[in-house]
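Take a look at this single chain, the form predicted on its own, given in structure tokens.
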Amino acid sequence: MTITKEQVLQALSNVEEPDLKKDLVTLNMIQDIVIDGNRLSFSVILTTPACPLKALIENACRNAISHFISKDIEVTVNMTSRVTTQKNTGVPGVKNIIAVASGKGGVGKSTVSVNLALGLAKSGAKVGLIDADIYGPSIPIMFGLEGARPLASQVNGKTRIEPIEKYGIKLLSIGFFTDPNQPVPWRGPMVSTAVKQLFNDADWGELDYLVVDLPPGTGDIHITITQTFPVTGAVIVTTPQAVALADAKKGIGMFLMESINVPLLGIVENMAYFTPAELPENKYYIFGQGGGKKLAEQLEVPFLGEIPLVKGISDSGDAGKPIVLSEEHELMVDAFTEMANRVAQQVSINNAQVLRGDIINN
């Protein structure tokens, strides 16, 4: 039988992108159709390499060709991606800025930020990470980069900071420029200027995601970043107990303020339960159970996952090799990878909604 490009597009128009709720053809996600006798190949352009539904979409495409054209066609599906963006982020080359925040300290926000960035990079995305916790920068320790100093270059007569690259992502932290043994007694204006320089004076190149590890609370740094740069969305980190959840609500409230108005990508519950290394199937909810998930349900925002309390997480961070890179802690690698995939998924959904709204309004 003779297969036509029109037949292929018609068949694939029956495959819906589960998150975006439209078919792949309408979304212009089908490209590079090649027909050679009874052999067919085409590319599916996903909105993120970290798409958790990749296998489901590929299988649906194969079924559509089999059902609507012929079961005898030899099908090759190339699953690739092009990360979406909804607006100019204010940082040249950066498609999406993801803020990671918490209402209080001690909930593992930096650990989540680091493993989120690395999890996105593992999927094939181009990722950067800014340590915006001016008063307590921890990224240099967690990447084994204490004492490291970024290089500077001249671009069009201007001095540009070159982020340090490690484990496949680009990094900048105020800790690269200060004495790690001395405090940073800066007032608000100095802090705001320093934070802006991490964005504006760095040569980030082309990035799909720039993850920003914010300090605890709701202070000057949060306001400076959210009012200066169009942040794609915020990830809120909490632990299960009531005190942490109460502070998380305040952090969420800040992002939803009219003067800030940053979309929530979802909530991560860190230290959700304790699992001993010798009993990996056991879960002990020592800080309470399900608080983060209940908060997400109350606010009608996505729940991005539970991260167990495992000693290997802190050991890996202290050793300068975050646990998502580990070959030994499969449980933790899976938890952080799944969280990263869900964050990427929410970024794609939010971008699609914004772009669709812009089209309708215009």
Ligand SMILES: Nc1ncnc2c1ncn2[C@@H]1O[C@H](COP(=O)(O)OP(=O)(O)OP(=O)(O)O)[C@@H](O)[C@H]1O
Second form
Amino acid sequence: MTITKEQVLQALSNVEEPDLKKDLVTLNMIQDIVIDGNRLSFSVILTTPACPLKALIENACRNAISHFISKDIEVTVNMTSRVTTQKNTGVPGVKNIIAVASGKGGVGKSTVSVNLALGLAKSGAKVGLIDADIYGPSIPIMFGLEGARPLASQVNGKTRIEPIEKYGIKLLSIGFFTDPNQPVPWRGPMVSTAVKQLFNDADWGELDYLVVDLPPGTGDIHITITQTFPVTGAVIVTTPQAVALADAKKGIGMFLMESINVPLLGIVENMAYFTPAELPENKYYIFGQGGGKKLAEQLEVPFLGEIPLVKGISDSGDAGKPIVLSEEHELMVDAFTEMANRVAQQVSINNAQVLRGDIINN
Ligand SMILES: Nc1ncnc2c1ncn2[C@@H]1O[C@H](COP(=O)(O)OP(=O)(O)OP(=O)(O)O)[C@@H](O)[C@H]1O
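Shown: the form predicted on its own; wanted: the form predicted in complex with the named molecule:
Full complex below, order starting with the chain above.
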């Protein structure tokens, strides 16, 4: 019996990824198809190694081959996780750059960036984090690294900066190079040079994701980064109030401008509802309900999740140990972990859209 790659892909296009509601072939999750007589092997590329749906997906693949092609095929399915990339990010060794932005200040963009980076790392990915918020770098505090200075050396006449590593994440912040007690009176070109150095002059090594915490609003730094480095996608953070949502819309508009053109990975609604630590099942929508989700629907971008307003989040940020690392605050840990998984899935969907077709041609 002779089977072809096209038949295999056709059969597997009947298997849906339960979370993403799209089939495995459209999502580019089927790779490395090898056919040898009636023996068939292929890999299913998951977005996270800890995917709870592993067994379910493997079973569905076997059933699809048996049902749509033949029961007599000996099938080997390699369930594996591999973070995909679609293009050269301009930073050697870095597969994907994820920009985290907000229209308004103070909505929790840095909190989301930090917990996103750690959430991605928890799933087994190699992650770096750049704090590009030049006027209010808060990542040194959130990682308990105030006063830290990265090592810098000269190699062949070029400066090499060693990112600081903490909780398994490689970090650089503009705050490592400035005095926290002094304002930063830099003009646009100086800011652009400093930010580019964080990408270009650092030894990032091999990274699946480089998360970038942008300043609030839309400005020089956004333009510098998006026009210098092919950013994989942007995550927009908002709170539920009408003013924040209106500003988030402006932020989204900037990424979609022709000169910037960065795909949107989705919207995160932070401080979505208040929940008291002693009564976590009670939700109080003090700033209004569902605004972030509605905005996502309106603009047809993915909704990445609601993060509650909880004292533990700000306490952990101030204490230098982000909440996603906590063993107690289950509700927040789950909210951030799920958000990070959705971001990983969206990155892989975006990459798949660019890469689709390659498997048939190879
Ligand atoms: N979900 C939350 N629950 C409780 N506190 C939060 C939450 N999200 C953020 N915070 C707190 O709100 C404050 C502002 O958060 P953060 O610094 O992350 O905002 P930002 O949008 O990055 O601000 P900036 O505009 O200064 O860059 C911090 O003290 C943070 O700990």
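Residue numbers count along the first chain shown, from 1. We call the rigid core the largest set of C-alpha positions that still match within 1.5 Å between the two forms. What you see is a predicted model, and the numbers here were worked out from it, not measured in a lab.
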{"query": "Hinge (C-alphas switching from one rigid part to the other between the two forms) among Val191, Leu171, Val262, Ser81", "finding": "Ser81"}
{"query": "Interdomain rotation between the two forms (smaller rigid part versus larger, whole °)", "finding": "43"}
{"query": "Between the two forms, how far the Cα of Glu58 shifts once the core is aligned, in Å", "finding": "3.7"}
